[in-house]
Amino acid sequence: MNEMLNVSSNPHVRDKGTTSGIMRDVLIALLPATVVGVCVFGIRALVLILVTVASAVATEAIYEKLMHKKITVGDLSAAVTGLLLALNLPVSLPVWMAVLGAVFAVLVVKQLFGGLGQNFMNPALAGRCFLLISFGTAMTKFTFDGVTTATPLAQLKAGGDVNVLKMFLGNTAGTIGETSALALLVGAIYLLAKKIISLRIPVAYIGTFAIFIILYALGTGRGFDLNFLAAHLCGGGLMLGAWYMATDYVTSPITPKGQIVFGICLGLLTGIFRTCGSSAEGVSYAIIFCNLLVPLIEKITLPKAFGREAKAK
């Protein structure tokens, strides 16, 4: 009976699963939108992602050396931040900016919060935010085929026609990681079978940007679109922060309802975004600013402890 009646602190119910085989799946998950983003930009966007994620690592270990704190870049979760914010540049950035953007990436936003669990925003997000606010030219030059070209939405924006079958296989321009949407999609289903992420984040997110795009182009006069729904569907990065920077632990809430609402305020954001803003993207932003509205959405939808308060007498 004593047994049975033992008391410890929490967590009282443990995962087997560790930080290290977390980030690896993840890993895994990004190859193959690694591997077409190489062979559709070619070897320089091999070397951009080596450097990238080298740069992430080592700057987490030259902090934690400084700082004699342990060194944790064995947990993968600065190789994960680096090949993220990799798959989200363009194949043309120059490496040193590339390399500045992890710093921030790892250094700032990570490192100096607390490390691993203390970050209040995605890291290589915010790593790409930043490179876009101090070089806004460079990081909107997007190459394909060694010649200079808008991206697909931007031409959709402007506009203009494009090929939605392409922009699914990914022979398109953008950034190295977001142009292949069956790549990312493969890795999602990854992910989801080793139960990394669940459903609830994307599909809340997927679905009510769907929404948003389909009333929108009603709105317009384009009427019931297939062709422009299915655009916004495959580019800008969405499917790439959908399934791996939104579904990100540290930054997500944790409560299911919560997740939902997260996922309808992230869909919501980036259509006003596109279809509103001056840029065709708009993840970026959208998912840096509901990961600040973490807090709020967790207090909101925090459950109801069972039971009822008893009155005073």
Given for the second form:
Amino acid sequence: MNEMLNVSSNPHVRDKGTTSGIMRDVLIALLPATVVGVCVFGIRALVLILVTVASAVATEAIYEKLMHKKITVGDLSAAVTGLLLALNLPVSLPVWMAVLGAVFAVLVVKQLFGGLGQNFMNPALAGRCFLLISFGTAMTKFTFDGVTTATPLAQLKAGGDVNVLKMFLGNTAGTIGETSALALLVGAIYLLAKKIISLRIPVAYIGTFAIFIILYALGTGRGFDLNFLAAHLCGGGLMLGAWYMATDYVTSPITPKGQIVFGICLGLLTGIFRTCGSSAEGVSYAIIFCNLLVPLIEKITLPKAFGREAKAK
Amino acid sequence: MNKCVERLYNGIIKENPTFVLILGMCPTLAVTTSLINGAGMGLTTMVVLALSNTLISLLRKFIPDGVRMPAFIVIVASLVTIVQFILQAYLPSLNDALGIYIPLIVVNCIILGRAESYASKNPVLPSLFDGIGMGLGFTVGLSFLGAFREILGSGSIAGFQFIPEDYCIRIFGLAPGAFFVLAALIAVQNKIRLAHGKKVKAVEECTGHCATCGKTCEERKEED
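Okay, that's the form predicted on its own, but what's the structure of the form predicted together with its partner chain?
Let's see the whole complex now, leading with the same chain.
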């Protein structure tokens, strides 16, 4: 067989990267945040994470088995979805709700639309929003050290003061994976070094958001308040969302210009949701909303082919 | 008479307005938060549909072709007004629950659709049964949708609570839930319908036209 000349269509030069390799890197990058989450919130966080990941993987396997499709659990994308979803849940959430969220994320958002690469919005975030709408009380009940407390962002919104250093290290209330900005940044550096993600979306996102918050602080008479800005940057799901979920290949634009536009939209929406919305957090809704804008963004930012002239107006 | 039975069957099963024709989606998605609301909306629409089909069929030789749409609308609007007055008088709670969607029955595309495609071309009796059949089909669709959404979203059926509040998946009572349940019900009934229909015989040999072949290559290999 090897001596035969193979005539194949392009592409002829292939990269060695595989879907499972990329997904494994994402899992490795999420490890620091997971470990910090388990350390801060205790063994229950670990149980919740394991159950969510297992049910996401099982849902994918069972669905593909029933539909006589190729079982694609090996590409680890379901595990990533499960882990991201778990990191977005409060530690006190009943386990069956987490299972329901994972099933919804993988079955409805991912598999029913055709599996990996076909989902129109981030499955993990869609699962989180499904749970947030369905079980509003359980999803916004944050416990820390066994005591139910408000998240730093909620305290900030209520006009209170927060400890930014604690927020940066992750020693505070919130969902399992979002509390430690430091651990998330460590993972993000790993992803950047492995060239899994580019800086465009996260930097455009966080930059726009920072400018929005500075202008908001100036506009509302707070003046130039660095503490307020840092609290907003470290608080809530911003770091988790910007580095790990907004950069999802399937649901972000592929054109470089489009990625910047996407990041700016995300920053604006997150800022508006956080400052004007009734809830203190707005990252999930901002990301799944911008996921829906991706086809439009790609359409207006399509690069022109080499040698072609720009369309005469 | 046989034709009348055929009309009923056609309306409830073969051309079910909710699951097959996908008509009248506005009330379908908006008011089916509970079994009672769904069934109430369906039955109200059925009454209007049966009466409007009868009247339009009676008047089909008098209505000039050029102004048939305004004429249909006037007939349907009069009927809806009467039905709403009756509801306000005898079923005020249902009237409050359905709200704006009762006057909106006037522009329900099932009603205008049946008037245009059936009642205006056929005799009175089959038209009446066509209206009843389509109305029943709509009622069945809305009742199913309402029942599932009520069980999942508020843990009750026809107002009787049997699942504790904490275990209700609230999203099913909201707008997205209507889409989820409708899609799932259409999928289930398509599955049943396709199983009853004759199976399409697959192409025997691989022609290399993968785009038009319904099979995956694994399935082919298994067959070979």
